Every structure is written in C-alpha cells, then in structure tokens.
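Only one chain is included here, represented as structure tokens and corresponding to the form predicted alone.
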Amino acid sequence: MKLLFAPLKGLTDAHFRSFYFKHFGGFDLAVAPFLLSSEDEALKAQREGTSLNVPLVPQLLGNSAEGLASFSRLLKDHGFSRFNLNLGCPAPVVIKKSKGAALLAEPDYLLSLLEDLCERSALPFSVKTRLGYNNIDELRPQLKKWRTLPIEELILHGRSARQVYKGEVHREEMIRCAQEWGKPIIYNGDVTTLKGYEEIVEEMGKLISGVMIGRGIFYNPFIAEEIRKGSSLPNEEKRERFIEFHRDIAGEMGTRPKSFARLKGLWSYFTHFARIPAEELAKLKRLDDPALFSKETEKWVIKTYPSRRTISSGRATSSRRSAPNSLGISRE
C-alpha cells in the first residue's frame, strides 16, 4: 500500500518538507502544494529547496486547459515526470475563481477541460478531488466519463467542498466512486492514527492502492513509520526525535517575525501531537520570544511522552501506562 504525503497550502511547502523528511520517514511520495502559472520562482523553490528521500510531484491549480498544458511544459523542463491536478481545494479564495473543487459544480466544462488537457499536456497527471461540490453524490456520475481518459490516478477526499474539513468522511460513497472508477483509488481524509489507517484498509480492501495523509502528519509526525512498522514507536523515541525536528525548524523560523508567526501557526496543528489544551496554546501564542516559545512547547511534548523511568517513579500509574491516548498510541 502506497503512502502519500499530502499537499497542504501554507503548511507543507518546500521549507517544511525539507525539515520533515530529514527527521521522519515512511512515505513513498510527496505531493507539493499547488503552484500557479505565474509562480516561476515558487516552482524553482519547490524543486531546489528540498532534499527529499522521496519523489516529489508538483500540483497545479487552474481552470484553463491551455494554461495548465503550458505549465506542464515548464514542469517538464524542470525535470518533473508528472503532476497532480487539484480539483478538490475548498478554500473560498479558490472557489471564487472557479478553480479547485468549484469545477465539480460544472461537470460539462470540467469534462471538456480534462479531455483537452489530456491531449495537450506534456506530462501525465493524476487528479485529486472530492465527492462533490454541494453534495457527496455529484462526482460519481462524472466518473463514468472520466474513466475513459488517460488520467494516471484518482486521489479522492471523502467529503464535499461544502464540508471543507468538517463532518464525517463518507466512506460508503468513496467505495461507490471507486467501483464506478473501475480502478483502485488513493484514499484521502482524516487518516490520523495507525488504528484509523488499518480500519480504512480493512473496509476498502482492493478498492484502494494507497492512502494520502495530510493533517495526520501534524497529529502524529511518525504516522507513516508506525504504519510501516504496524505498531507505535516508544515514547522516548518520539519525544527525542520530535524535539530534534522542532529545534531544527524553530531555529530557522524564529529568526524573522513573519517566520515566527508561521511557526506559531504550525503549532495550531502540532498541538494535537503534544495534546496542549486550547487555552494553554492561546497563552503560548502570545509569547514574543521565539526561544521561550520553543522551550515551553517542548515541555508539553516531554510531559505527553514520558520516559519509562518517569512512569516507574510513580508519576503515572500502570493503568495509564497501558492505556492508548487520544491518537490511539500506547503510552508504552
């Protein structure tokens, strides 16, 4: 089963990926957040600013086959062998421009765009999309026509665009879409724990060929490694490796006000890993000293992932030691 590192605009850029893949592993492929046709410098940063141990696939966003095809030639010139087409972004700024998931509401135009792009593109491409724009039953009828096109792969997020990232992931509809597509899909949506991953694989079986993980890498940066291993990593290892990673990225991002603000933004997601209560996170974000901010956030990581020596000293009971936490990871 392939594991794909998801593109999260504003989060998993070249800078973040370079640090993440220095400290964590388990992924077969990384998809970069979408580029726009006017962002030639951003394109270079995507390629040159990452020293990954996994292949990198750039993502494009657009509603013009001509523009996307032109960009595909630029990608080819930069040494890429394929790209991913974003038909799933639900961000209001994207929707207003009739891009991303907004195209799902225009099935005839979208089909024409895909047909034209398949003819014009200099590179093969995959599609990342959702179950629909307003409702979760909108994509399936479109797949009857999409499946005749030479689209490399279908990455499917199990929500409608209207849901954004809230509400349930509709696995039953994903199963129906996979059956309509006629080929295994890549599953995407709320993969945040090893247990959750195992449930998805058990339920969907041969209908999926891989799983894409997005916010799960912030909820548990070790998730791909734990999936490969089939069990959680020891507390000591998780604590020490995360702190090493954090000191690397915080040392880089604490040097400029904008970068420090972005580091605080990352902790809106890492708070799930360190299990920091919302009110405590709000206090941390009011800190103006990057060094103090890093020190205080690391204290939460140490508290959340105690060593066995700490547990045996009586600070944690044996019942707590064996109980899984909210991420499904054993405290052992």
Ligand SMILES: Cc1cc2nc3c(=O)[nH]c(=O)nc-3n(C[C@H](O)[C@H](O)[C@H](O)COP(=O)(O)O)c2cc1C
Second form
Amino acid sequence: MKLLFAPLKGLTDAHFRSFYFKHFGGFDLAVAPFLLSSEDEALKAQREGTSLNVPLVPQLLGNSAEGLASFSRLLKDHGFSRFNLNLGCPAPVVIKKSKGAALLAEPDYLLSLLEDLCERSALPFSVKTRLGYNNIDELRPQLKKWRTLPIEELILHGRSARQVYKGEVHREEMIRCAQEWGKPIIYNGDVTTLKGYEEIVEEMGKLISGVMIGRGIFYNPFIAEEIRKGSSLPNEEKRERFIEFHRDIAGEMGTRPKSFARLKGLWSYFTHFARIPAEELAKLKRLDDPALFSKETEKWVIKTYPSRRTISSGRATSSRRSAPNSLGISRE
Ligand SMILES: Cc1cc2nc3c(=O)[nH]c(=O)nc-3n(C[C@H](O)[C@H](O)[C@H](O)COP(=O)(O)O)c2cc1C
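Could you give the coordinates for the form predicted together with the named molecule, as opposed to the form predicted alone above?
What follows is the entire complex, opening with the chain shown before.
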C-alpha cells in the first residue's frame, strides 16, 4: 500500500517538507500544495524536490486546459515527470474563480477540460478530488466518462466541497466511486492513527492502492513510520525525535516575525500531537518570544510522551524524574 504525503497549502510547503523529511520517514511520495502559474515557483519546487528523499509531485490548480497544458510544459522543462491536478479545493477564494472543487458542479465543462488536457499536456497527471461540490453523489456519474481518459490516478477525499474538512467521511460512497472508476484509487480523509489506517485498509481492500495523509502528519508526525512498522513507536522515541525536529525547524522559524507567526500556525495542528487544550494553546500563541514559545510547547510534548530521559541542548540525557503523563503519573 502506497503512503502519500498530502498537500496542505500554508503548512506542508517546501520549507516544512525539508525539515519533515529530514526527521521522519515512511512516505512513498509527496504531493506539493498547488502552484500558481509562474516559472519562479516551478523552479523553486524543482530545486527543492531534488533535495528530498521522497519523490515530489507538483500540483496545479486551474480551469483552462490551455493554461494547464502550458504550465505542464514548464514543469517538464524543469525536470518533472508528472503532476497532480487539483479538483478538490473548497477554499472560497478558489471557488470564486471557478477552480478546484467548483469545477465538479460543471460536469460537462470539466469533462471537456480533462479531455483537452489529456491531449495537450506535456506530462501525465493524476487528479485529486472530492465526492462532489454540493452533494456527495455528484462525482460518481462523472467517473463513468473520466475513466476512459488516460488519467494516471484518482486521489479521492470522502467529502463534498460544502463539507470542507468537517463532518462524516462517506466511505460507502467512496467504495461506489472506486467501483465506478474500475481501478484502485488513493483514499484520503481523516487518517490520523495507525488504527484508523488499518480500518480503512480492511474496509476498502483491493479498491485502494494507497492512502494519502494530510492533517495526520501533524496529529502524529510518526504516522507513516508506525503504519510501516504495524505498531506505535515508544513514547521516549517520539518525544526525543519530535523535540529534535522542533528545535531544528523552530530554530530557523523563530528568527523572523513572519516565520514565527507561521510556526504558531503549525502549532494549531501540532497541538493534537502534544494534546494541548485549546485555552492553553491560545495562551501560548500570545507569547512573543520565540525561544519561550518553543520551550513551553516542548513542555507539553514532554508531558504527553513521558520517559526516563529528557533532551537538554539537543542531546539526550538522564533525568531523575519525568514529567507526569496525561493521567498525572510520573515514572521514576
Ligand atoms: C490548511 C489546508 C490546506 C490544504 N491545501 C491543499 C492544497 O494545496 N491542495 C490540495 O489538493 N489539497 C489541500 N488540502 C486538502 C488536503 O490535502 C487533504 O485532502 C485534506 O486535509 C483531507 O485529508 P486529511 O483528513 O488526511 O487531512 C488542504 C487542507 C488543509 C486543511
């Protein structure tokens, strides 16, 4: 089963990925958040892609086959061998421009766009989409026609665009879509634990060839490694490795006000990993000293993943008493 690292605009950008893949493993492939059509971005993505230890697939967002095909030529010139087409973004600013998931509400136009793009694109492409725009039964009838096109792969998020990222992931409809597609799809939606992953694999069986993980990367940065291993990593390892990663990334992001704000943005998601209550996170986000912010967030990681050892100045050392875990139990 393939494991794909999801694109999350504003979160899993080139900077984040370079730190993430230095410290964590388990993924087979990363899809980058959507690019806007400029040569500069294509170049940047390419340079960074070659330095990662996982293949990087760029993602395009657009509503004209001509524009997308011309960008595909640019990507090819910069050494990419494929791209992903975003047909699932529900952000109002994207929908307003009739891009992303908005295209699902215009099946005839979308089909002609895909047909045209398949003919003109300089590179093969996969599609990342949702079950529909308004309702979850809108994609399935369209797949009947899409499946005759040379689309490399279908990555499917199990919600409508109206649901954004909330509410039920409609697995039954995903199963029906995969059956309609006639080839295994890539599952996407709410996989944040090893158990959750195992349930999906059990339920979807041969209908899927991979799972794409988004927010789960932040809820548990070790998720792909744990899936590969088939069991959780020890608390001690998690806390030490996360703190090393965090010192690395925060050390750099804390140096400029804009990047410090972005680090706080990452913590809106890492808060699930460190199990920080909402009111405590709000207090942390009011801190304006990056060093103090890092120290305080790390305290939560230490509390949540107790062990005999603590990290001091980036090196693991022994301590006499660990912080209490979430049940208030200290281990001697
Ligand atoms: C903040 C944020 C930014 C996102 N940016 C993109 C994007 O650039 N391209 C894309 O295809 N999906 C994007 N997504 C959707 C994710 O790739 C993924 O489909 C979604 O989070 C559901 O998967 P998950 O439940 O594993 O998180 C974004 C999601 C979030 C929350």
